[in-house]
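Next up is one chain by itself, shown in structure tokens, the form predicted alone.
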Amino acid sequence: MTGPARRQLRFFSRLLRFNVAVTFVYRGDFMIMQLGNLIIPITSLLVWQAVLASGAPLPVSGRYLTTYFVLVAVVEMLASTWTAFFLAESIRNGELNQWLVRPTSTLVNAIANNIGEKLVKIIFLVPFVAAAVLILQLTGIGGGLGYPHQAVRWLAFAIAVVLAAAIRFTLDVLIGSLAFWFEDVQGFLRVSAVIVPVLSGAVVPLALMPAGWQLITQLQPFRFMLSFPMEVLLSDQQWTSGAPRTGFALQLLWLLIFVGGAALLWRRGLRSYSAVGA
């Protein structure tokens, strides 16, 4: 490892001690949060045994359903971000500043951040989510909880959980780097937060979705930010046909768009920034 990566690395080291340290003066609104996070999928769970219940032939399981609305809070956590706000603002009223006469950059600090709070926050969600699974088992809803044995299948998954992460934060990047432009981003950021959980799956599992539709879902980019790693984990289908391939050479393309499309605004963003002490 070279000098310059030795130094950036040791920078990340003491940020992301201090963002984990920072996030944990918040633990009771964490703890809230994670608590809303989880009842959302447990509520579309509920909704959705019932159509199976009323005998609507749906392309899964009861237990499919089941297991995949409970890990979806888990996912989500995981791949989610809120770096776009946060560096909007900075952008807006000039505390990016400090951060370009800093030897490390403001995006070292937000990966730090990102990583730093979801230390926090599976602390307080594993919990909820375990006494959740606990009461799904004992009620039988669904027909309980069904996972996959395959190491390989769970490296996979959290091989993908990751990429999707990246791919969120990027994302971000390039919705916050528009404050370089815009006055306001938080149009953007609203149109996000409508967009990315229906078409990531997280409110609907992309399976459910219409016939006519599915290639469009297959290979739209929100599916690499939550579905397709619920896929590589739970879908038989996806590893008798060797999907999961194909699926990780998509994710991989779409995140080197993302990647490419941040680092450009970025870049073009920087040179038109103009704030007091800048």
Second form
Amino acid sequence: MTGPARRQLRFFSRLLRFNVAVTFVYRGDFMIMQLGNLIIPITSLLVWQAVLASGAPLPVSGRYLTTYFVLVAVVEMLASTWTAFFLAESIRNGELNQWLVRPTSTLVNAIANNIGEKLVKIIFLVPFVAAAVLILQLTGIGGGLGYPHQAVRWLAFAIAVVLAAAIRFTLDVLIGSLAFWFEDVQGFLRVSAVIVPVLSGAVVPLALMPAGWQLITQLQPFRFMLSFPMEVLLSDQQWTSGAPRTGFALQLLWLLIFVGGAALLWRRGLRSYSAVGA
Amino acid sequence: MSVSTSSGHRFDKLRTLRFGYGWRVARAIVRQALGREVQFRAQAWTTLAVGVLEVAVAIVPALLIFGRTDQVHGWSIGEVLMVTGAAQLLNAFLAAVITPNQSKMTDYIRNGDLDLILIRPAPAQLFAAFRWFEPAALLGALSGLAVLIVGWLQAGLHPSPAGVLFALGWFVLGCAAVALIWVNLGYLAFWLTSAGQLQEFLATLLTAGRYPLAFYPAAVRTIFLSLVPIGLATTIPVDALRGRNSLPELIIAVLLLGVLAMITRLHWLAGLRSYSGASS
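Here we have the form predicted alone; I need the corresponding form predicted in complex with its partner chain.
Now the complete complex, all chains and molecules, led by this one.
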């Protein structure tokens, strides 16, 4: 490893430790936030179980739906980020200046913040998931949980989740960078908060979207931010048809497109940035 | 010191009670809100656009559900859309009147800005609750109304005039009840460091009101009729239009709302006692 890279890695590990500590300070807020993340999947689960119970013919079983929405909650927690808001805020009020004079980038800090936050989340997440799984097994809501036992599927799931988190993060950098040109990115954030849950499969499993739309549903980037990891794990059809390979290729392609877009916007933005002292 | 405080109080009361004073304060708040909105036109347009988008997305699940079936637990697509429309109306009301003020509650209390509200010659609790008004958010009500009307036409309901009155009554009552719960969450900032996340949590919980209560298990239904009374503003009014009216129930709900209002008043007073701003 070259000198500068090793140096950045050292900064990164410092920032990571710092961010883990900071996240722990806000643990109360953090817990409530995690609980809040569970609401949309739980609502969707209950509504779709009601649809199933009233006799509607669905292409997926109750068991698939239950497992799907439990996993949505987990993946959503692991993949979601809050970078856009803080990035935009630091650009708007000139806090970015502090980072411009430092030997490392605010984006390195944002990555450290993201990973640190996720480490803390996993600690909080384990009891939640255990409780949810226990309740679902005991009550048998929607026929309980069903999940595959092959290790390779879980490994593929884990990789897909990491890539999903990376796409979400770059999307956030992209939206946050808009603050270089717009006074207020709140509108963009709200639009993405409305659109992403639907197109990513958080509200409705993409398998339940109309058949005529399947091609668009399958190709659009938001699928790879949430739905794809679940499909890789849960859909037998995916594995028999060899679809995961295409899926991963598409996920990587979208990641590259987002990284390219974010890098471009960030560089251009920095050039046009003019806060006091910059 | 105590003399000056009590005379100050009396003076305060005189001014508040003077005919038309409250009206003048309210008018000033609205005028200023409109001025702000005109100043930040782009933001007003974004708010409108996001409101329309929100409704469009909110009806997606209903459209998908009823693409596969005609009814769910006795509810048709038109009736479900009416519930979604009512939920959006409630949302618009909260976004215009309640959330702009309650999101500031934590800062008021933590930074001591509440001092500036307490020394004003206006009823402090009302002033803190209604000082900031966001007219642009009311535009979201238009899209909610549109969904409600489309749903109504689709459902082909022919409610009696009494049914319409009942529906309106329940809706207003439900909005008031949800608003009071929200305000009380805001007051928790008196005791906790921040109430922001709790309010976010409630906001997300309210999205569950887009579907009729019949879609949920009994335990969840009970919560949405009592602790987080969103059902009172969404499902129950539509139920009234479907012909399910009962006067005793409405009267009990009004009485409970009165109790909730009283709790809110006591919560505020208790909060003020524990509050220690710069000058108190």
